[in-house]
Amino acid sequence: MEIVVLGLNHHSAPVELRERVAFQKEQLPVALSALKKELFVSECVILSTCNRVELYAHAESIPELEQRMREFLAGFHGLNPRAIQNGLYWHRQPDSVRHLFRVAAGLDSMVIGESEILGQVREMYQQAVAAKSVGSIFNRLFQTALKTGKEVRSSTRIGQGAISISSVAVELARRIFQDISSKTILLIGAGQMGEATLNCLKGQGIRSILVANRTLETAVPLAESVGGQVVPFAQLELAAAQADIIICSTAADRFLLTRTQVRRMMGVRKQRPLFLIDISVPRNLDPQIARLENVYLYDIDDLEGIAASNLRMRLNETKVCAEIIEQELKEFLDRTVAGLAHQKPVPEPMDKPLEELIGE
């Protein structure tokens, strides 16, 4: 007997591929009763993700194992198995199990270091659960994994340190104000990046957002998918005065802020802080913003290089994330096949709340 994984990620395959793939939520009973049943394997668990879609099974150890589990996840979707061939992967242990405990670290994400993946495979480890899909091996595998994924967050700066230009607007953001939720947003333009940037901030529950942008029809609908307010283009330093964190993200070929209406509008709030973000090329802030006390300018080369520096840290971080994967390996694998008979037997997952597995 042994573990295995089947799968396609990010990595290995374009999204048009894994949307084809993926299991809804209300499909994984069925999946995973089926994926039991029908290939033998004794314990099984579908990771199905927007970024990676995997089979974990534990089962004999036969030569066409790895072909039935590529029937069965092409089968199951009702596609025909060499069109999703190109982009599987297959581990065998002990690689299936390096790399469970390397997906729950983040360190198979496409944003590396990120922590939602933890809570996903959680997720997928309590629907099979549910399902009665899994036994000893599989409640001890996925409680290291996520012990595993949490202690690597705990341990390292894996997780640190926005690397996106949303992320760092709101990394930025908190360091300026003490709570941003009862702040004002201000949207200049319609820009991709920019409605992105807004979206992030708004995650944090900010909920006062204004959009002023030249086409009433394009400020419209986005004002009202965010919950905010349009003001018209020709009130832009009145509507600037009132916001505490502007985004600008527009097509413009001037300065639409200068430094003598931003000096203006300080005195108007009384010089409480202001956080200027210019993603537009060419710049539509003037940068002579950034001079005047209590205005804090960032451009999108300020944004770049801070997420840069913040990945560069990140990736320092992955070898000694890899260290503790590695360890945490061995003991798995020592309890497992070495000694598992000896060791006290794993609590079953529904005896013990597994935040408390996981330390949470």
Given for the second form:
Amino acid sequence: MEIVVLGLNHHSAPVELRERVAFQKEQLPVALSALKKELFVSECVILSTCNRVELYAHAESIPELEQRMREFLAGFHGLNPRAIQNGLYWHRQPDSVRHLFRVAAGLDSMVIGESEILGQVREMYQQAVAAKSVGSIFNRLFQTALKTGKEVRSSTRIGQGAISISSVAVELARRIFQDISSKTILLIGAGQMGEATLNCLKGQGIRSILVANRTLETAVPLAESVGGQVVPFAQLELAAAQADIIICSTAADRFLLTRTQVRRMMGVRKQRPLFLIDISVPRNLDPQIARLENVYLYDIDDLEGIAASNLRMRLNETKVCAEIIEQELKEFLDRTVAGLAHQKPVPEPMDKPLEELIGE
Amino acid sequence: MITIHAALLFLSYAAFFVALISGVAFLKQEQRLKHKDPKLVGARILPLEAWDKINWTSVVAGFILYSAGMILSLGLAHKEWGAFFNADPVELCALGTWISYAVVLILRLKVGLKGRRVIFLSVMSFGLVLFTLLALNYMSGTRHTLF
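Other form of same protein, the form predicted in complex with its partner chain, not the form predicted on its own:
What follows is the entire complex, opening with the chain shown before.
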């Protein structure tokens, strides 16, 4: 008996293939019991998220297992096994266990170190528990995986530091403002990145949103989609003076706000701090604005620079994460093998030094 | 009377000390924001506005306590030494401190300045507080004694 995994993820297969073999939540109970019955596996869990579909099984180690699982995965979705063959990976113990631990820790994620996956692993495990497809081995396996994922996140910096432009902007806003939800935000231009950043900030509870765009036809639907209020482009300075956070993302080839204008604005707003985010290329906010007091101007290079430095930091952490995983893997395998003592020989007691035996 | 005088001033020093700490924290963080320090993102620290609020509240509280302590000291000086103002070194230092924090208040309330420069002044003013305390203990020619 051994733990195996068959699956595909964002590294191995394109999204067109991943979405065809993904399991819907309501399909899981059927799929789990079919997997258990048809393939004679003793325990199984299906992990299906937008970036991966993986079948974990505890089964008799037979040569045809991989092929059978592949046929099952293809067959369940009405596909030819050969159509999915190229995107699949297959791991046997102990690589399968290591793979699960890495997934749970977010090391295998597209956004390295992200935490969502841990919740997804927990949910998929609970689904399998509800479908009665897990037993003592997988209970221990998944609980250890969840514990390892948590430990990796808490004892390393793998999940720390924003690594996307919009999340960097949110983090910076939180370093400046005490209560972001009470602030006013002005979005200039209909650039996609600007909207994404705005939505990220909206996640912090901002209610007061102003939208300005050169063409009114674009501004109106944009304001509707983000739940904001249109302000006339001609009176940009007036609107800007009301805002605490200004996101600028336009295709204009000139400065939309100059240093003189912002200085005037700061007088109107009684020197309350102002956070300016310029994600347009070429820049739309005069870099000289940054020299004014209580004004914090970040352009796309600044934000990308911070994101990149955080990503480097996360990548540096992967080594420590791997060590934690190896440690947990070793403990898990030792305990599992000991638990299956009737199948595998127990390690010779005399292999260990006497002190250790007494200690136990 | 003299106990209340000392207690008020002691409390005001405590408030000014809080203003010092929060002011330094503000200045440091504002500098990091201006210089785009990547480590700022993800750091578990209070936002700039919070430091500003703590600094401002403690300057105001400290100033009120300090003023009360000073008014009381005028009465005390008159009673004990016969004059409201005796140009005692401690009195001079205290007056300097009071003016310094008053300037902070004026700049912020009347001139409408906010942020780095005003907070820097509130931090520097604490130097005068320390100087007054030193004068209290070590300067000859003062009739003030600590405890």
